[in-house]
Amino acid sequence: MTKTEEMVKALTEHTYGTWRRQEGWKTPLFIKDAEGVYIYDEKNRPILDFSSQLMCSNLGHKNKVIIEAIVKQAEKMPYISPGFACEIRAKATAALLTVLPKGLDQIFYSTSGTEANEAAMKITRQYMFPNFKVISRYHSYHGATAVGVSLTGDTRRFYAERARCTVPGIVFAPDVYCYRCPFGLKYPDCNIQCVEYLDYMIKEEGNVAAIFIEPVVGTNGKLVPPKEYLPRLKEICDENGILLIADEVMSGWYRTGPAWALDNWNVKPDILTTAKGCSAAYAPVGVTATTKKIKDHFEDKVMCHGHTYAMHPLVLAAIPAAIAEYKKLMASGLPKKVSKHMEKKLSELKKRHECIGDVRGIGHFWALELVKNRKTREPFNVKADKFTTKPIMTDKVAAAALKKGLYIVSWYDHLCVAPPLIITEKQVDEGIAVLDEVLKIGDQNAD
């Protein structure tokens, strides 16, 4: 047994593999290094990271500016209780205020997206008391804690419900999913029924405190709403006196072009949550940003929430450095140029492969939805298949891609194309070439 095999064995025998049967956590690929848009296996084989790991390594791997900032903070003061003020907390907050939407200037720090959403829920239910219901959507993912998974629409919630690990008061709404419209309508003649139905739900449900959305759905499909959807949604929330909460954990940090996905439609939520891109995944951080009006509610009331690692100095050290790197990168024009190239190449890929039913996305955030029959839109797999032993076509394609040097995240119905924002046109073409080859697996099984 090689040293690498020994390390893998020691790891898998004593740790839990996430979101899987443990029998599938036996021989994970060993990654030795990572730099730029590539990760490297034990044989130093470069593997193009076409999904930014879990849609989080937005600035690529081994960014020296961010690493240096974390190292300096480690040397200065690696930890201090969140009850104290310190320089890096002031600097990180000041940097965040330069990118957060105007008016969302009250921040709670945590260590992940799911914790950011947990904080948003607690703040909302205390602020909106006695109203407590929150509307989420079926094609959503908001995290793994009790609150996060309760807000989640995919199959992970099913398992959490069976274990009695969810919270009450969450109701689900139809999605803005034009390719598979839940109302059987077609845009633009649909009157955006998916958003108008939310107004009906609020009035019929009663006791609604907020609507919790991903402006562009991440894990569950890269669903980009029509231009009318989000402005109308904000109107509906305001008309009914409820909060609009935007989960920008995946869609934020220039992933869709501007700093926040909501900026594409000039909409401002009452609460914004984010994480991954805050530090470009170099340190675990979560951010819940609210209006001052919401924070003022707690001046003479307890905001009953907190973490030992809230405002962790090492974590916050990454934020100003990452923000500076984002601004520098966006000013170069590279992401905007490459996103157009990527859109073109993905559209061409669809023309060559019968198994691609839909190509949708925005910026550096795309989905290739695979189907068994393009004409009828019959899928290879459905939501309920995800954690069964039934073969998943997207997993087969992704596994084949990995063998050919391309890492791409697969879900039960689509492949996620979300490379680091630093990727070049040439590197996009490298990834597309691999996809062009492995998608033949889907074509061979399509009707």
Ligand SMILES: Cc1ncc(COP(=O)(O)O)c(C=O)c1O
Contents of the next structure:
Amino acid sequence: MTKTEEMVKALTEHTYGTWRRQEGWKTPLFIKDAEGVYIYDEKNRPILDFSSQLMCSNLGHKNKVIIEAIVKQAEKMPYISPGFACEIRAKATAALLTVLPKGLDQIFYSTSGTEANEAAMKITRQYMFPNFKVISRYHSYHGATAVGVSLTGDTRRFYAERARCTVPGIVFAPDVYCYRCPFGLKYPDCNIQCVEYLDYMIKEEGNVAAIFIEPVVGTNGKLVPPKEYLPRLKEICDENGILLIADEVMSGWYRTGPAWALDNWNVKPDILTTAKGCSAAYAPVGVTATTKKIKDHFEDKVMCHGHTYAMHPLVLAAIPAAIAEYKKLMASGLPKKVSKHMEKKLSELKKRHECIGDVRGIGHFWALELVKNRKTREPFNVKADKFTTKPIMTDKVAAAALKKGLYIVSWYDHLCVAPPLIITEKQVDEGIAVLDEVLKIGDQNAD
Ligand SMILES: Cc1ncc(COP(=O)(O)O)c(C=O)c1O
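What I would like now is the form predicted together with the named molecule, since the data block earlier showed the form predicted alone; can you produce it?
Up next: the whole complex, starting with the chain shown before.
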């Protein structure tokens, strides 16, 4: 057994692999190093990171500015209870306020996207009492714990429900998914039925406190809404006196172009949650930002929520450094230029591969939805296949890509193209060349 094999064995024999049967947690690829847009295996083979790991390493790997900021804070004061004030807490908050939408200037810090959503839910239900129902959508992922997974539309909720690990009071709405419209309609003749139906739902349900959305749906499809959808949704929320909660855990931090996906449509939510790109994945951070009106509600009431590691100094140290790096990168114009190039290259890829049913996305956030039959849109796999033992075509394609030096995240129906924002056109072409090869697997199985 090589040293690497020994390490893999030592790890897998004593840890749980996430979101999988444990029999599938035996031989994960060993990663020795990571720099820029590449990760390296034990033989120093470069693997292009085409999904920013879990759509979080937005600034690539080994960014020196962020690393130094964390190291400095570790030397100065790695931990102090959230009950104290300290310099990095003031600095991180000031930095965040330069990026957060105006008016969302009251922050609760945690250490993950799940926790950011958990806090949003608790704040909402206390603030909106006695209204408690929350509307979510089927194509969504909002986190792993009881609240997060209850808000989730994908199959992870099915498993949590069976284990009796969900919370009540969440109802699901149809998606804004033009390629497979749940109403069988076509944009623009549809009159955006998917958003108008939400108004109907709110009124018919009663006791609704909020609607929880990913402004551009991430894991479950990179679903970009038509331009009318989000402005109309905000109007519907206001008319019905309910909160709009934007989960920008994955869609935030310049992933779609501007800082927040909602900025693409000039919509402001009542609560915004984020994580992942907030530290560019250099430290585990969660942020729940609300209006002052919401915070004022708790002036004489207990905001009954908190964590030992809320406002953790090492985590917060990454935030101002990452924000400075984002601002510099965006000012360089590189991401804007590369995203256009990526869009063009992905559309060309569709022309060459029969198995690509739909190419959709925005900025550095794209889906290649694979289908068995392009005409009928018959899919290779459906939602219910996820986590079963049934082979999944996108997984096959992604596994072949990894062998050829390309890391790409697969979901049951699509491949996720979401590279770090520092990627160059040449590196995009490198990834596209591998996809060109491995998509043949899908083509061979298409009708
Ligand atoms: C939109 C969205 N919300 C919440 C989460 C949960 O974040 P975390 O995995 O940091 O708990 C994710 C994770 O992928 C996500 O994509």
